[in-house]
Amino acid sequence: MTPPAPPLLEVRGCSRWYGPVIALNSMNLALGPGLTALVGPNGAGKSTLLRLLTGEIRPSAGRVLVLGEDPWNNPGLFRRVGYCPEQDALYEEMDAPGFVSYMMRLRGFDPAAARTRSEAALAACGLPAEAWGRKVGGYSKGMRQRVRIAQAVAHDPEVLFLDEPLTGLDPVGRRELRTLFRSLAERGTSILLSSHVLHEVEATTDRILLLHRSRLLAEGTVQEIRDLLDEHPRSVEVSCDRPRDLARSLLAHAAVEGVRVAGDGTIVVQSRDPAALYPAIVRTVVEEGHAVTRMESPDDDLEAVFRYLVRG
C-alpha cells in the first residue's frame, strides 16, 4: 500500500507573539494541493501566518514547514514558492515585463526565459498588452495588482501565497483572477489565499480556514463547518401565497422548532435537523397546494458560518 503523500504546508503547534501581544496561538494545520482560503477579521492572525509560511518571520514556538522545509533563511525554497503580499510595492520606473522579468532573474532564470515567462504571466493575469510599455508607476491600482500577481505565478510555483489578492480590482478583474487561481489549483498548485471579504472567498473556493483572535476556529468546507454547529438552529425561508396556513401546518412537524411570519408572504422556519426539515416542507407544500416562489437557507453561506463561530 502506497503511503499518503506528505502535506505541502504544515504548521505544528505554532505560536507567534510580539512582546505581550499574541498574534498566533498554538496553531496546527496541514494542507495539500488545491485552493484554500484563509479568512477572518482584521487582526485575526492571517498576515502573521502568511509571514511565517513565507519565512519573513520565525515562530516564537512550534514549527512551520513548506514543501517539507523550514522557510526561514532558505532562499532556495522560494524558487518553488510564489508570494503576492498585501503591501503594494513595485519598482515604479520599470515597465511591467521588465519588473516581472527582473523577479524571474532573481529566481534563477536566464534573460530570455525570464522575459518569456513574464509576458505569459502578464497575459494570464489580464494586463492589457498596450500597457506593457508604460512605467508601472502610472498604473491604476487594479493594473498594479495584476502585475504583482503575475510576478508570483510566472515561475510556476508549487505553492502560492496570496494576501488579499483581489484588492483594487473591478468585478470583471476579480472574476478573471478567480478563474486563474482555480486553474492553477486544478494543475496541482497548493494555494493559500487570505481575505476578509467573505462573499469573495465563497465565489473562489469551498475550502476554508477560519481564524479569529489568533486561533484556528474551524477548517473544511462551508457545509462541513456549518454541519458542526448543531447548537444553532438552521433557518429556512419560504415565500408562498398562504404563509400563515403553511406556518400553522409546519409547526406540527417534529423537525420544526419554530416558525415566524416575516411579511411579504415569507415565513422563517427553524430546525436543528435540516435533513428532515426540507422533505417536511416539500410534503406539506405539495399536500396543501401552496404556491411557493422561493425556498432557501440564509444560514448556509460563509457569512453565516463566520457569524455563528465568532459569536460563540
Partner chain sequence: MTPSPLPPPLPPGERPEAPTVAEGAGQILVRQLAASLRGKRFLVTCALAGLAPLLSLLVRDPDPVVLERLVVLLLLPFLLPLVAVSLGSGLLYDEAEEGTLTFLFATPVSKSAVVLGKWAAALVSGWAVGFVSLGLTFAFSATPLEDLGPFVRASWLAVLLGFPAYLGVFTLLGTLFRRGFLAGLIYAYGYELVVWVFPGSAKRLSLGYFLRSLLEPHAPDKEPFEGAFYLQPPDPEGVCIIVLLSVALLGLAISLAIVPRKEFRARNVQG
Second form
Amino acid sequence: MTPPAPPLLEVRGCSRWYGPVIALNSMNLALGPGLTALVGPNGAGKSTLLRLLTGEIRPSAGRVLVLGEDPWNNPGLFRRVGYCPEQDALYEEMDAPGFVSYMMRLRGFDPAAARTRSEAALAACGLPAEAWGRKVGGYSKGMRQRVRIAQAVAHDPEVLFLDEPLTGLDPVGRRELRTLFRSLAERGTSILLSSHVLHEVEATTDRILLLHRSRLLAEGTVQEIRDLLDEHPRSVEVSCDRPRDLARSLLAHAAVEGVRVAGDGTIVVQSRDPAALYPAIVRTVVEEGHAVTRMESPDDDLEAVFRYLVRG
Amino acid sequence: MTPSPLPPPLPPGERPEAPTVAEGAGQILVRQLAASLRGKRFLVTCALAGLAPLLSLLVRDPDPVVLERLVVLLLLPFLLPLVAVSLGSGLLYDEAEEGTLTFLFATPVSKSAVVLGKWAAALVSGWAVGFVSLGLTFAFSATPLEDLGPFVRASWLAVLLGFPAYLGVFTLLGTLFRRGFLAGLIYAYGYELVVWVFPGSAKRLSLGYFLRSLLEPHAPDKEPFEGAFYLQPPDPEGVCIIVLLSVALLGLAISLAIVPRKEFRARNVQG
Amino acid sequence: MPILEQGYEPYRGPVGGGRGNFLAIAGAALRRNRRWYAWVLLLLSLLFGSAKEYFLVLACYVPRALGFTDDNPFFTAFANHPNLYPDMMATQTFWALVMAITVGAGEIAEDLRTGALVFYLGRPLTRLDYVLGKVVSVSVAVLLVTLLPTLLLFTVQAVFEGRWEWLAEHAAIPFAALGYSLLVSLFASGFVLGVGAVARRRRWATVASAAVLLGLWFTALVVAPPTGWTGSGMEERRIKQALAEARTEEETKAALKRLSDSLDPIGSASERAEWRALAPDSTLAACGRDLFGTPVPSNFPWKRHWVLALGVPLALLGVLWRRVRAVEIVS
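Please could you give me the other form, the form predicted in complex with its partner chain, since above is the form predicted alone?
Next comes the full complex, and the chain you just saw is listed first.
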C-alpha cells in the first residue's frame, strides 16, 4: 500500500509576533490540492499566514512547509509557486506584458516563452489587449489587479497564493476571475485565496479556513463547519398562508426544537437535526395542504457560520 | 468580454531551471537601469551633480585654485556622497515600502542576486553621473588643464574609486537600517566632516581622508587640505587605492551576507 | 425624499475654537517627532554647538570657585570676549538648521501624501492655524538647540560672577540671544517648510532641504575665496601679488586696504566676500553679530544679511501658503 501523499501546505505550531503584537497564534494546518479560502475579518492574520507561506517573513515559532520545503530563503521553491500580494504595487513605468514577462524571465523562462505566456496570462485574466501598450501606472485599480494575478499564474504554478485577489474589481471582473480560479484548481493548481468578503468566498469555493484574532477558528466546508455547531440550532424560515397551524403541527415532530411566529405569515423553525427537519416540514405541508410561498435557511451561508464562530 | 483560456500547462520536466545568481542579477540590473534612467530620482541626482559644472561655468576664474576647490570642496565631499546615498541607500527598503519587493522575492532569484543587480545598476548610473559632472567641470572651466597637471588624473581616479567606496558604505547602511537614507546623510555630512577635524590617525576612519590623499600631492594650493592632514600626512596612492577598493567590496559583501537573513517589510505591514 | 432634493449642508457652527488652535497642529507635529534620532541629533547639536563655550567658561570660573587665586588669562580672555555668545550661536545655527530639516522638512509633504492636510483643513482650522502650528513645531526644536543652551550658559556665568554690576553690564545678552533665536527659528521654519512643501514624501522633502542647505554651504566654500574671502589662503596670496605688482600709489593703497581688511581683528572679514552670503548660517551669523552689538564690517552699503535672513523665509512661507491653499475649505 502506498503511503498517503504529503500535504502541499503544512503549518506546524506556527506563531508570529510583530514586536508585542501577535499576528498568528500557535497555528496548525495541513492543506491538500484544490481551492481553499482563507477567511477572517481585517487583522485576523490572513496576510501574515500568506507571508509566512511565501517566505516573505519567518515564523517566530513553529514551522511552515510548502510542497514539503521551508519557503524562507528558498528561492528555488518559487519555480513552482505563484503569489499575488495584497498591496496595490507594480513597476509603474512598465507596460503590462513587459512587467509579466520580466517576472517570467526571473523565473527562468527564455524571452520568447516569457512573452507568449505573459500575453496568454493577461488575456486569461481579462486585461483588454488595447491596454497592453500603456504603462501600468495609468491603469485603473481593477486592471492593476488583473496584472498582478497574471504574473502569479503565467508560469503555471503548482501552488498559488492570492491575497485579497478580487479587491478593486467590478462584479463582472470578480465573476470572471472566480471562474479563472476554479478552472486553475480543476487542472490541478492548489490555490489558497484570502478574503474578508464572505459572500465572495462563498461564490468561489466552499472549502474554508476561518481565522479570527490570530487563531485558526475552523477548517472544512461551510456545511461541515455548520454541522459541527451543535449549540446553534439550524433555523429554517417558512412563509405560508396559515403559519400558526403549521407551527402547531411541526411542534409535534421530535426533530423540531422550537417554532417562532415572526409575522408576515412567516414562521422560524429551529432544529439540531437538519437531516430530519426538512422531510418533516415537507411532509406536514403536503399532508395539511398549506400554501407555502418561501422556504429557506438563513444559517446555511458563510456569513452565519462566521457570525456563530466569532461570537464570544 | 470573455476572457481567453489560460496559458497551457507546463509538461512535466519542462519547467525552467531557476536563473543563476549572474543571470538573475543581470535581469535586475537591466530593468533597474532602464527604470532609474527615466526616474525622477535620477533626474534630481543629475541636477545636483550639475552644480559643479554650473559653478565652473559661472565663476570663470582662470586661477587653478578655483577648479581645485570645486573638486576638493564640492564634488568629492558633497556631490559624490550625495549621488551615492541617493542611489545606494534604499536598494531594498525603497521597494519594500512601495510593495514591489514582494514580487522579486517571490521568484527563484536569490535575495543576494537581487541586491547584486541593484548595486551594479547604482554603480553604473553613479559612475556615469560622476564622470560627466567632473568632465563638464573641467570642460567649462576657464583654467587651462595643463596648469593643473597630474591633479586632473588624480581627480578622475578619485571619482572612479570614491563612488564605489561610498556606495559600499551606503548599501550596507541601507541593508541594516530602514532609514538607511538618513543614516547615509548622517555618515556623509556628519561623521565624515567631524572626523576631518580630528587630529592624527583618526582621520583614516573616513573615506574623505583617502580621497583627499589621492589629490593632495598634486594640488596647486594646499589650503583646502589644511584640516584634512593636520598632524597626519596623506597616505601613498597605492594605499588609498587598496583601502577604497576594499571598502567598496567589503560593504557589498557584508550586505550580501545580511540580506538573506533579514526580513524586508513595509513600515505599516502587520496582521 | 427624491434624491435631487438632497444637498450638501454647509457647516454653520462657530469657526475656530479660539486663538490657540495652532497649538493642536504644533502639538501633533512635536509628538510625531519625538523619535530617537531627533534626541541623538539634539545631543550632537549641544555637543558641537555649545560644548566649547561651556568648557571655556567653566575653565575660567571653576578654578576661581575652588579657591585658586591666579586666574588663567587665556580662559579669562575667552570667557569675557564680546564674541563669546554670538560665536557660540553662530555655530549653533548650522546645527539648528540641520535639526529643523530633520524634524520639519517632511511635515507638509507627509500631510500632503497621507491626505492629513484635507483632514486638518476640513476642521474649523484656518490656513493660518495650520502654517503657524507647523512653524511653532519647528521653532521649538530650533530653540532647544539655540536659546536653551545660551541662556543656561549665561545663567552659569552670572552665578559664577555673582556681581550685579556684571549682570547689569551684560543684561542685553539674553535679549539678543532671544532675538537671534527667534530669527533663526523664522528662517529655519520658513526654509524647511517652504522647500519641503514641494515634495510629497517625507524622504524627498528632507533630501530637497538638506541638498539646498548643504549645496549652498559647500558652494559658498568654493566660490567665496575668489571674491575675497579671507578664510582661504587664496586671498592672502592675491594680496601679496597685488602688492608686488602695484605700480601706482592708488594700486598700493588698494592693496594695503585689502590687507588691512584681511587682518580684521574681529576675524570675520570673511563675511565681506560677496558669495559668502550664500551660506545661510553665515548670513544669519552676521545678523547675530548686529544683535549682540559687535557688527561684522561689510562692503555692502545696505544690510544685505538682514534682507536675506528675513526675505528668504518669508518668501518660502509664501510658497507654503500657496501650497496649502488648494485644499482649504474653511475660511
